[in-house]
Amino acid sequence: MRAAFLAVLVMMLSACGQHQAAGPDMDVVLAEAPARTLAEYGLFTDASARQPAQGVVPYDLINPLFSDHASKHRLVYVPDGKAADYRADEVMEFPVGTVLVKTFAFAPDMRAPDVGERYRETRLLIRKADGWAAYPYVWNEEETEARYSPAGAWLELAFIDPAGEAVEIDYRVPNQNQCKTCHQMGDAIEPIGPKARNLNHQGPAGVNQIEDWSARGMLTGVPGDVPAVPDITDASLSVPERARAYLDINCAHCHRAEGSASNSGLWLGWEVSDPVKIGIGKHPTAAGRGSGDAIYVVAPGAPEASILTYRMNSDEAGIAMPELGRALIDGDGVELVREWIAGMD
């Protein structure tokens, strides 16, 4: 009888190893409606979604966009058998069962951002047989469940920034029209961030993430060469590269010509080479008290004089860019590129 009910077990237990081992839930994943919560998805193996399931892998961008200062926690999932072709220009082409996970999170103190950090929400963006959907789920405050949450939320929100400045904000979770609103590629939606010169460095494992992404078979034809963003954070890097780099990540995914901002002409991505689109000497498409009475996107020389900062340097609706997504102003980033516009001739 013992060996029986042990036999018995050693099944069982198989069985779980068995689930466990086979990821997220294709079936919850590729389902026409979201989940309820993000645990049925199945892509963490603890409720609070700090242990990535099998398959699930870990990654980050060389430069972030900046979101309140909150630390983000990126993770992507491509189904089993499958893999992303490269593109070197554009966001890889991910296959249908692809699953991008963001979550952000806040400490007391983002001096020390991993001390006593708490998740506030999880936007998930899953390539389905007809394009991706973006699902946002809210996390509960013992960080125990993320639900659903279609219409966003507001959350309040008190810490220490990390130039040691007590902040307090109403946080703002995307609804889902307003996830369209950044991630509109013409009459679809995309992801932003993984794209080969924003994830070509070292990753949270440690390694190249497009070789390790290679190795594990989740992209293909890959290239000898392949580009990388400066990092706009190491001051070695010449100024104009590193404020390029700041556009490219924090404006350009609206400021395209399929962005949702394509109508102000203004064109902020990295492989933009012409000056005017990318705003120099250019007079803006409207006036109004977004432009601040500078006749000039970029006025070369004179960064006070330019709608661009005037408007990066604004947390007042109507005003501020990017319009969605921060309820503060990111100082350094204004910094940046006021000292590339003060550099030009």
Given for the second form:
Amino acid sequence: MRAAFLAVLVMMLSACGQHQAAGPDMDVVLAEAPARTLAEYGLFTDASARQPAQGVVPYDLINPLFSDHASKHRLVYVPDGKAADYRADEVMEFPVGTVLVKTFAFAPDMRAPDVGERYRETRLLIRKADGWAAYPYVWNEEETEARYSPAGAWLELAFIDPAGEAVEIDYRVPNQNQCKTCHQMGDAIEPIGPKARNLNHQGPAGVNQIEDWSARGMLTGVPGDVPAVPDITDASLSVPERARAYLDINCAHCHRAEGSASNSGLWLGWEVSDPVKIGIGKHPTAAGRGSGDAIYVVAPGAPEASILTYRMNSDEAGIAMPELGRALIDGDGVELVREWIAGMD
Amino acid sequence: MRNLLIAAASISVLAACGGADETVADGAEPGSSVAEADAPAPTLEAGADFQERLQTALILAEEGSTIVMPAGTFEMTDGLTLDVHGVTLRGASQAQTILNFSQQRGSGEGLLVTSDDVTLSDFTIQETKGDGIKSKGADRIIYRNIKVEWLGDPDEASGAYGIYPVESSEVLVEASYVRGASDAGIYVGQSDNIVVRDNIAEYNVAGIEIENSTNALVNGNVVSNNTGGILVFDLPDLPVMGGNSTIVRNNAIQNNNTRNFAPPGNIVAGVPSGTGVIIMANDKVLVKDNRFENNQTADILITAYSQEFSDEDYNPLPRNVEITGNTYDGSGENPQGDLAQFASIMGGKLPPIVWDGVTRWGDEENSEINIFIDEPESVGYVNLGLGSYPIDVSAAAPSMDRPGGESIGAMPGIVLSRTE
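Starting from the form predicted on its own, produce the coordinates for the form predicted in complex with the partner chain.
Below is the entire complex, every chain and molecule, led by the chain shown above.
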């Protein structure tokens, strides 16, 4: 009841602002083909996509997937009068018409990611009647237009990374099929991030996102006990917990029974408990030179002899894991997983 | 430029004539799909942005359509992907349409296919950083007149698999050529109903490998100068296990004496250089009417899985193997790898057919293995008599006595609903 009242209040408040455009254009959202430009969806009130339209809600994840240190701006739109159904372990069951927006941005110095930030690409996941569709949009240099780019793009980027190192990379905007590779779920495609365990913390608005979505009427069926993954940057938490949380968000969308890497038999989800399935004492399946001369995916106590860390610590096509979505090595992630393996008996 | 355009146009005309440029090894009539009849196949032009235009065409393709690539060599900087059902991707020929991936910056393979009823034909993929062409969950796929190769000498840094269908039902790989893979040239994994015929596989670690799969026919291939020729394996800890029912027939399996250049850790790194056919931990395998020549370790090796495992659903033993009607010439002269140590207690050579003699794992009871060797008495055979894994070389008790199994009988037929 109180939630409903809050939701009304939020709606009234947002209606009090200057003349906001109505929400997204559902004809464009639900059209069979993708729009030519991002602006046509009406997800934002400005051409540079800084101002969300009514009903388009920013959110974030407890642990983001590593993407060459990109800043990510995530938003969700659930059509008026509809709501996502809560699911405990998988992505929320979003209604038809839902749009998930993720913009990748870089600043000249990623130690201060808000200063001089440039939008580079925006990826949309749209829940259509027959399932999710994934569309990549690439921003022009002026950041006035993001154009549909099914073949993706290569962008030459130079910036100072969070550790203070100057880097130059060929940043890959994935093509539309590569989007699907990571988002594969059996024969369908699904979002990766918006699971209860990844959302259950204070989001960009400073309130708990599960409660907020529920209050807004965007999410129904929330139980009393909502799981949350450990924050991988929280040094007060145990290394194994944080390492498993890292593998969950960075690897498990492919490394699961329904994912693109299913044939490897290496399954890295948070809920997997079988030691061999998470790689302990497991021989490589189709790693080729990605094995790095190591015998086991995870060799307990020996990170230097583990394929998992070897592949995480490479930026070379054919060796590097994940195969898509990064040109750089996530040094902190490698360190965390190494520490986890080193501590195993 | 103008010549290229003309070439492209003429290919498109040919394509519109009903696939006249297709050749089918077994003489089946060339196909003409409904889509082709309705509209000429869109032909890509050579020139600037070819990779981007090709990838865009693969994404925007209509179901059932044909994409024709022109003649030429095209530099690729990223993997290609196809996810639309029923698409035919065709080049001018293996020799004329070449996609070169030596500048590849991303992706785990050159081309990834994830949709059903796809036909790939008449082009070459070279120098990929990872695998050559992978098709996953791609049912009824056809690879025809495809070349996948890594140039130069065999190299650990080459990609693992050349042609790599996995988790699929109804797979046809024919009239194709694979060279230089640091794992298997043609690798079919976790699949069902498979025909691999009339291909050439050379200078790979494994020429052709059928792994954790069922109902496969490997027929009429020339498999030479690999480390091991044809492997029929089943491995533990994979989503699909219980590999069975493979026929290896009418292949020429020669000179597979290339050094093993697989990166350690991979299962094929244990393949002794100079092995013709290896049957490992698989059920119902028929090796019939092949020609074996000059494989320096052995022509046919029947073996248990040799590494530790904890998977309770896994059977590490080979069983129901029938060997009949093959010819053998000049093999076993210089056994390599793990088999060298056994050869030394047998006068330095091995006969064409070798069984490790493992009938149990650890402390378990002996299992019925059933190996049936239906060859003239002049064809040599040895049972190394190892009994159990982990193996103990000093426990070897070699015996030349034939194992006295019985025929495994008729093999189930292989169903391919798409062959053209």
